Amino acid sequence: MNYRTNDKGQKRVTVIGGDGIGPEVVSATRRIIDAAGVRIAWEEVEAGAEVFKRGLPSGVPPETIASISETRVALKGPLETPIGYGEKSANVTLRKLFETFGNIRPVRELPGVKTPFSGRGIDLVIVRENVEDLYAGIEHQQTPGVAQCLKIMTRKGCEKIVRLAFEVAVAEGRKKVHCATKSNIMKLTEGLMKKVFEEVAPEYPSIEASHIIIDNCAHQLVRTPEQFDVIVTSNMNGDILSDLTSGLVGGLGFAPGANIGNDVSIFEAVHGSAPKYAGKNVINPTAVLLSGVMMLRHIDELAAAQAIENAVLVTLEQGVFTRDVVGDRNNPASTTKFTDAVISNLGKKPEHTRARDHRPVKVPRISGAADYVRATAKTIGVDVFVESPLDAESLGRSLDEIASALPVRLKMISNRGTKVYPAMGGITDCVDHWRCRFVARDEVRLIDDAAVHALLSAVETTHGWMHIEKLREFDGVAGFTKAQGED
């Protein structure tokens, strides 16, 4: 069970009002859910800007963590990510702490919300991996002018998000799932998601499965968005695409979201805290409200969820719009007026728009073993990242000489991904960050740790190194890529 009840039979939900406009839109959502007759025990806690200001770097206090650990469900307003203090985003911290690995962001054309795409029948879902990829946040300043961010993608993470995407399609009666990756360039990381997608897809024979390159996906979304049903993608790609798709149907004021995990789920809008509008009673609460609808489905309140979604559609059909839709000069509804209108429309059904039927999403549960993938591995070389002001030819000759007495040889040097030694005759604008690839002098021999240690000891007598990567094969397949121009 993904939620808890109290001794009165009420379903317990942690609620975080958030920053800026958050308290207003969360309060509106709570009013509507309560008016729909759902018996929820709201547990109010805090996170975000005020917590950062008190000196807690994560922005998430222990009592908030404790509440979510108990209730297993949270409704959250937008949180500020401070500039100049604090550490990680409190939003990302919450997602990672509770392994809410899947971010579900539905996008649908809504009645009366006019956009250049009105009438196209847009109705799709972005299913975004939510805890790894570049958002693992592992960065290093390797030289004064070169920074690195590690793109972490795992077989386990890819399998969980791919399976979740297919389960979303099943639960909502959808027919197609596209997997959007940049696997033509990042063949090991983004390629892993493509590979897992193609392995899992046959388990869902009723769902049409297609792979699409992410840039083509973005292109197609602004040409023929109605062709898409479910799009599953990696963390950063999904962050970008979900904002793009919300723009197709009226903006972030209509963009709900759910962070789904096996044990905890957190529901929040896609939009930010918009501090300049805080306290003015002008903000569209629909995104958080529809996130609340997703939460109700998650805690098995399907009838109430449908009633609220219908009431939102009726309200929009009646022409009750906030300022983000009609502007300031066209008598926009206040947050309060819009909320009151939705409450008055509970029990009604829209005349021209049909709410999609939903069944509970079956969240995939995959083995928690750390060694989720096992393979026969061997090390055939090592990349040593060297900081040096030398040119490629001088550095290469120096490293050739250093390695001459070792069981390894210098195969090549690359700079910013392009082979520069031995010279290829091209023009590369180099920086002081060199990837120096060493392989066994005797190609039958493997590289052991003793050889790596000896190499590093020899290199550091003349040059500074800041990072190494072993070149490994797994079940005979190379677990590394070649530089541009490397043979």
Ligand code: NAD
Contents of the next structure:
Amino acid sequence: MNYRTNDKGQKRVTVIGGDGIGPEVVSATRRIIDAAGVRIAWEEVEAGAEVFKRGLPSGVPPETIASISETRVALKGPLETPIGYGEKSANVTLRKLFETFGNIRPVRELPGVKTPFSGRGIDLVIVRENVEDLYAGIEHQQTPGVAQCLKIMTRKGCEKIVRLAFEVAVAEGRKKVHCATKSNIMKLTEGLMKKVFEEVAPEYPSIEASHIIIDNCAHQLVRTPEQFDVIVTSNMNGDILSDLTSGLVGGLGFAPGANIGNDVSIFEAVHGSAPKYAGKNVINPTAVLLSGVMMLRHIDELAAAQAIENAVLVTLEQGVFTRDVVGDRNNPASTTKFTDAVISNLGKKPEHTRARDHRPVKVPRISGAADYVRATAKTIGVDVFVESPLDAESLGRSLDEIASALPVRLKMISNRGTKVYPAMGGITDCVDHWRCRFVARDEVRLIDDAAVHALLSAVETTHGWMHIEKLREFDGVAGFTKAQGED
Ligand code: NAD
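Please supply the coordinates for the form predicted together with this ligand, as a counterpart to the form predicted alone shown previously.
Expanding to the full complex; the earlier chain stays at the top.
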């Protein structure tokens, strides 16, 4: 059970109003959940803009962390990172702090909400990896003109998210899971997710599993979105795709989300704080409300969740719409009027639409061991990243000469991923950031740390290097990719 109750038997939930439109949509959601008769002890805490402005660089105060650690469940409004305060988003901090590795973002066609896709029956879920990938946020300026962001993907992370996607499919009675990756280009990172997906899929024989390249997935989502059921994908891909899918069904006002972890889960809409609408009582509370519905399912309040989802569907069938759906001129409902309508519709069933039946999602738990994957590793070379204003030919000849006295040889140099030395005859717009690949000279093919140190000492007599990467084989399989054009 990953929620807690107090001594009165009420389920404890941490609530963060958030910034901009956050307090309005969160209080609308609380009113509706309370009206549905769920016994929740709300524990109000803060995070976001005001906290940053008070000088806390994380935007998340210790009381908030303590409350979520206690209750294990949070409902949260959107948070801003005000310009000039803090470097990291408080949202990402919360997701990472509590290892909420899975971000579930469902969208479905809604009654009366007209879109170019109305009538197609869109009803799909994006299951997005939530803590790894480029969002690990590990960036370095390599030279004054070259920046790098590390894309970290792990077998453990891929396995957790892939299993979660299949479990979501099982819990919601869905038939298909697509894994969307860019494995054709990023073979080791995105390719790892594809590989793990293909290994895990046979454990769910009743669910159709297929892989799709992410760009084709985006294309297909706009052409025939109704073909998709569950899409599992990496962090950045999922961030982009889930905004796209919210657009398919009427916009951010209707896109809920859940950040799921083994210990803590945080429920929030896909949208941000929309500051220009703050305090105007005009925005659509549905996205946060449906996030609240996901939260109710998580805390085993399945009947109340169903009742609220049905009440939202009835309200939309009655033609009660906020400004984002009908515009200013068509007598839009205010946030409070929409909320009142949902409350008055509790207990009613929609005529033309149906809330899906849900079972609780079985959140996968994977071993906590840091070295989850064990393999025999051998180092067969090293990439030395050199900062140099020279051209490829001059740098190559210089490094050839430097290596001539060492047990390693320069195999090639690439610039922005393309081999430029020995020259291939192509046209490469080079920058002062060179990846210089050295491999062992002898037949043993292995190089040790002493050889790497000797190489760096020799290189730095003439050139500046800013980082290195060992070229390693794991159980005999290369753990690095070739440059474009490398043999
Ligand atoms: P946004 O999602 O806040 O707003 C974009 C537009 O979408 C709005 O102008 C509005 O037209 C529409 N919209 C959003 N929510 C709506 C709703 N409930 N009802 C009706 N229309 C709605 O995106 P933004 O303007 O790019 O970001 C504003 C701030 O929010 C930024 O500081 C950003 O960092 C933050 N943000 C936070 C989260 C989060 O807390 N999870 C997510 C995204 C953005």
